[in-house]
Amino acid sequence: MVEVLDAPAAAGSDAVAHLLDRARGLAERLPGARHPVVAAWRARGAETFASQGFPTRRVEAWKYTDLALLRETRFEEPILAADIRPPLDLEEEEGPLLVLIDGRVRRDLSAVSHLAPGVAIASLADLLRARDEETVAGLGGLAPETLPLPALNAALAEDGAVVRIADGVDGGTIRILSYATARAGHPVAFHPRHLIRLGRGARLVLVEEARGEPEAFAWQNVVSEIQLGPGARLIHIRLQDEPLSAVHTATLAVRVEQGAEYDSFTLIKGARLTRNEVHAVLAGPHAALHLNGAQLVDGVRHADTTTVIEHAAPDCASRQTVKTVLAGRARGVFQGKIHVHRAAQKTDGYQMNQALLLSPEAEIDAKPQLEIYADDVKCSHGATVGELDLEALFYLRSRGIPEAEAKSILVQAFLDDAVSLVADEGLRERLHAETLAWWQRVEHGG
């Protein structure tokens, strides 16, 4: 049984108490609740969240992002309806697909049969109920569950995706779609937990999407634990396009072993409040990491990308480019830290954050950091903030291009520098189409 402590007298204590009450109510029916390891893991998460509550802006890592919306809202447990189907063409692309509705796997909408040898895709809930020891052993091994939101996920996680690629296997492309439904007057919260494991020399392209019904007031608090064995390679594309009523907090914990490569791109273009947090460790020599992305923020939206890259082994390289475009009264945040351990000699780290402000009311906060304890390293970081180039805009207009189209060309050129870092041509074209659709919506006041 999960024992849950009383909530502290801290910021958001009412909301904290409500969530802990929910954890008590779920304690007996959460997947794997009676497994002693799972129960202890959930109890630690509840205890951590009870002691810390929601982080406030007095916490340095949350200085630029206010969680008042979460502290002031009583989120309920989703009530699933079997007839709910996302208004999306799930057959649009071939390959395995796992669909989660309000945080729980829907097998009738998923396509995970007839998998290639060495490729396994399953529901976390199913594996925990079956007491799958490999799954149990992997829970919480990578995620920073001393932090409150990952800890809350541990206490309340009901389902998620488990993907395993065996040694030397090319897993092709796997898609995970998480969809939130609308409940009139009833904000809901769900806490998916994904476990991704690639064996030695394995390959995989993983495409994750988070979407929701137009009026869905849903908070998705997702945690992904990703481990790449020696020589493995994962291309990880994440698209977050939820409605203005949504809140999305994501914590990724990535461990890259010797000679492995993690190549990711995250496109944020939705939700009222988004926090994308990545904790990555280059754990073996000659490991490589690419954390690239774009934040498209308009209206009153707030998007926060916070990353911590730890170089823990020698001869590793990391690259990070994040571009942010802001319109209306939007607010963007980029916090990026490269931590080079003493043993990580010959580290090569690069980090760049660039923001384009399309409105005088838009704001961006940028805080790149280097913390270096080795003496044979090459590390650099930079940040730029600016408006559209007026000379370039004048040049395009002088060639007969209408102002709106000229602005579109310049915005797309700014974003294409980031999107071009995606190696797969098909995925690159799709991301380009997503950025273009966002700009068209902004231009037409949508």
Given for the second form:
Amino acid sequence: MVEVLDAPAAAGSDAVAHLLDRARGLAERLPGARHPVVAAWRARGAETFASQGFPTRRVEAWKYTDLALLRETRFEEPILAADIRPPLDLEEEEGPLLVLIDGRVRRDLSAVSHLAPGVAIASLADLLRARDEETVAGLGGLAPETLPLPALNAALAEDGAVVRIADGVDGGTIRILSYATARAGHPVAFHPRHLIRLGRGARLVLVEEARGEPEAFAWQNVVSEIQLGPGARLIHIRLQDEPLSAVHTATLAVRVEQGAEYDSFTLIKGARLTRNEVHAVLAGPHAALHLNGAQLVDGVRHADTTTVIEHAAPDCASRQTVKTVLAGRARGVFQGKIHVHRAAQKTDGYQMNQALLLSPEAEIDAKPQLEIYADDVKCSHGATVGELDLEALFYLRSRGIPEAEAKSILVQAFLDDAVSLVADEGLRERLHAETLAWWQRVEHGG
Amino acid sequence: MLKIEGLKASVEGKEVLRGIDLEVPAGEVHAIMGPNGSGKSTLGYVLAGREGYEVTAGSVTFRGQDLLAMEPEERAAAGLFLAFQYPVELPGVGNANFLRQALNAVRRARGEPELDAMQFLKLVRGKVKALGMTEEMLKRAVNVGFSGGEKKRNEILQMAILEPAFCILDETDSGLDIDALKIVAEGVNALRSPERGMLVITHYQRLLDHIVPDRVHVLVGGRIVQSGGPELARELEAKGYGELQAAA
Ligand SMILES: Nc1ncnc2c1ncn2[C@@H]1O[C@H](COP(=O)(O)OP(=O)(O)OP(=O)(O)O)[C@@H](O)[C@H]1O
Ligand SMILES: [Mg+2]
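Having gone through the form predicted alone, I am curious about the other one (the form predicted in complex with the partner chain); can you provide its structure?
First the chain shown before, then all remaining chains and molecules of the complex.
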């Protein structure tokens, strides 16, 4: 058995010690514990987290986001609750669905039985218990596990979604629903690990939703590792609408091989604190990346989108449009780094981040960062911060549109050039409806 | 229908309207002419309720109601419409949706049932055609990338759809070519009725050849310095504002 180190004083906080305690206590019981590779992987994660602890704002990448809430809370294990059914109409849509409650796959709520040939959806825990070597080999292959939060995920990951689409197969649409439950006075933490792999020329639309019971004080520390084989295409929609007491830290690592395309949109509208971190590598020529999204932040919420795009091969294109709308005393963060390696000639990079401040007490910190080591590249980036256009507001009102509706129209208009990048009409309409619902919540102070 | 008494208003601490008295009865069209910067657009904005235009004295009664106490959307619902001198661009707001939302807001306020997308399309198609516009312009964002003349036509389209009781046209003729001017004037004339009043702000006789006013007022330095029949507009075009400005 690999030993888990004690936290050194430098990283020391009660919460860190508590989490490491848990890692130690669970080491024998977590799925795959008896597999030496898995055990070593978990031990490395615990070790990294032990030496670093929670990142503080002294760390450049965390300059604008404070994790005090995590440092000051003792999170417990989620209780296995077989009786919980999320109050969602799970049958309303067709197609495969994987449901996780508090980070654990619930087969009874999922619909993954009649899958097309070449499409596999499974629980990570099941695969690890079955000593599935392909799964074991894939763990941690892409995620930046020298960073403390993905490292902690490695130490404690219990379950997650494993999706594999075979070469040349169109996997259609697969939905993953993550649901956090309430435990009054018992903050719970879970650390799902998702492994998504598309073979050569495979296709998939993956729709991930994170929700929860209204009072759930849950911390979801999720890591997704996504591998796109040559010529594969993944459309990835993420909707984070967790309860306002929740904390969501996500690390998504994606590797896009030659001629493949990763086309994503992330809508963040829930959780008290969100950190959405993406590490993308364009690994082969003519790979394409779309990292679009919107952060809708109200009240005292904090949302942080931090992305690192590595152009490691020539002739690749990356496109990024991120919009942040802030109301109340909300805080928003956008950090976008584009790193063009020396070999990545003919890189075409575009990054746009825009914020709309609806209240004088709201704030946004934006930091675009271009690091270019190749000489023949086309990279542009832009950033704007603005308030509602009063002239536009008056124009709408002068046509009889009430103030609240006029504001809603302008907020939707601001979001439109990001949301409109979602090509599928059904998905686009859903995201649009979600942004409208957010606005209703802000307007009615609910 | 519209009665303005002793109206004074300031913008950014500067008094722009310095005591305006004007009454437009239902069924009449009044024209306002006057040099640049004399306060014509300011008057339109004050009547429509734009923020930042502070009324310091006077009153405005519209169809028996205290207009100045109403929000801009309430004024629109009560039947007031301002065609902007500089129509505002709304990136990301589809023109058709905007028109429908405006119409339904006004219909809701009037206690009329809202129109669904199909009913609305039927209504708007005919009006678009009558104004020499294309349906493609309905699909674009409001006024974004519209030429100057197209923006003005879009204002008249809104007016034709909302069918307001009182229209204020602020230099709707500027930027229009000769054919467009005729089309727009026809659009305006089509709305003339015994129940409807209009205030037409313009620099040119040209528009008034098509929309013949009942009265013409000259606004100089924030005051109406002269009023008369349609012939006054022709006189002004010949003589300019020199004398009146000296008198003001
Ligand atoms: N927002 C503002 N800030 C400062 N000054 C303003 C503002 N709006 C209007 N003014 C001033 O008020 C005066 C009247 O302006 P207004 O636009 O009403 O003139 P106008 O008669 O419509 O002129 P034009 O014929 O050129 O359209 C001008 O001196 C103008 O500079
Ligand atoms: Mg003017």
